[in-house]
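Just one chain is shown here, as structure tokens, and it is the form predicted on its own.
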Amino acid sequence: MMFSIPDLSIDDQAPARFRPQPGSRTEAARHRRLRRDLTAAVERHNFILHYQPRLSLATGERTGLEALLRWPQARHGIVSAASFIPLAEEAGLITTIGGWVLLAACREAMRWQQPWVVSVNVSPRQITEGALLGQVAAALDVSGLDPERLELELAESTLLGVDIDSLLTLSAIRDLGAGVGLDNFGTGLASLSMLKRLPLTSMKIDRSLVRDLPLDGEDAAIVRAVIDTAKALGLIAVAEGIETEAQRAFLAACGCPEGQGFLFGRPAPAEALRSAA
């Protein structure tokens, strides 16, 4: 089975159903099953890995796709991993998670014929930790992949608990020849003078920014601003939550390289995927 840390910006809530609600017994025990259920899941690597395509606007020829985690739960069907992620830090399993993740990644994007890049969100725990450096060594040690086709993706949120380690961290594993991207970037936690701290390859323009192009003019402001702000840093601009047309051509027009969204694709088992290529 194979595994990614999700989009933490979706949702970094854990929905009602897996959350005790305070002095509510039944939730309580309901939540504790939960977290056995999810502990056993990831002792029998009882998860699966959809992937999501990212375009080049210019060309629509895909330039990578983004792992994301579901875990097969049998009281809850397919469950989105926006929903147990919560869950997973409260229990300590996301770095021992975070390395399987990029192992199974990196282990999938050696069987595309085409070289896309895979892209891998990180969890905070797994930099502060000291874990990062070396899952990502292993994981591109042992499958055999270019470091070259591997970006991992970190929420504009992790910026608020940088620090030199962590800028040591990262930019080793750019030595390794790894892409590092910011995610959500707009969102307004990340300074622009963190940016030129962060050794990034790229940034994500937060799907809130791009849900009301083009017609909202402050987003549309925004929007230039970021990508033209990106490429003044020598980063690639990437638009998520691209669903319409209008959309696509506005970001294009911009400038704005590439993008993911609906429009292209929905989230898909990596055989889809690799039929359809």
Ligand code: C2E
The other form holds:
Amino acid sequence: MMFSIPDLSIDDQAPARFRPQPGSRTEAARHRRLRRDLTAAVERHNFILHYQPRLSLATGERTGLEALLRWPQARHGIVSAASFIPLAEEAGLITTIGGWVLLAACREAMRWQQPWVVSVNVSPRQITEGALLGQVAAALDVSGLDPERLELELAESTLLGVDIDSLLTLSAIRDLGAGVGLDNFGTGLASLSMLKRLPLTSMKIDRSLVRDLPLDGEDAAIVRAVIDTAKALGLIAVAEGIETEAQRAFLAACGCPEGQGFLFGRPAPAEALRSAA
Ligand code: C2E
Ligand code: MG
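Form predicted on its own done; form predicted together with the ligand now:
Below is the whole assembly, all chains and molecules, this chain first.
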């Protein structure tokens, strides 16, 4: 399968690991090599998924697992998503990768001991290129997963300026029975009225708001308000990036139903997480 890859410009936002050194004589060559390697990885499906547990903050029981993409790369070892997703988006590869992720995650969820929800991150390109609904339907059909066990995660920034076609796509996905979660809430400029318009089932409180809890009074007030708003709208609030017991205790006391973070478990290969252990 051939992919058409646009020329990549130097991206200030790209992760440091792959950011070409300004003025470096090898800059263009490195960029070309990386694009070539990523394209080859897509053609060979040479990716893996790690999974990170999500828990009920009231009981400590696992409620689901988030699939996080990893690229086993000859030169860099296992590369995490944050380091290459921007490149995959620029190179026009993310929609193909996203289809693979959906199917692989649904298949993996069929092997779990309990009916935990699997959360899959979705790129805005999968929506704007008109692929997402078909990819979700195919992943559910081929894997046989109960649609209620699949939840898509869309970054808050993705949904700013969401058009009518995207809304229809998300509604159709909800009609299939899958959930739609708003990811990284608190990092963009999403308005509360947008929360009402979108067919959402959950929202994730970004880890930048969790990091300084419980000492930062402003973050504490914002997080409390977000948890209350989610509850009032019938959405499950999930606090991300919980690293300390003090953060967990504060969020639990605020009534945040679910949480995720290094305190409970780092992203790990699927085999390690199939049972509750
Ligand atoms: P995200 O969806 O917000 O995922 C959470 C990121 O935070 C993950 O990084 C995870 O390893 C990290 N993390 C989890 N708990 C903690 C914690 O307690 N502390 C800290 N400091 N970090 C924590 P990762 O795996 O590098 O993923 C980065 C982003 O890449 C994800 O952010 C998501 O937006 C995107 N991504 C991951 N997998 C996919 C995918 O399959 N498709 C698409 N389109 N995007 C993906
Ligand atoms: Mg996510």
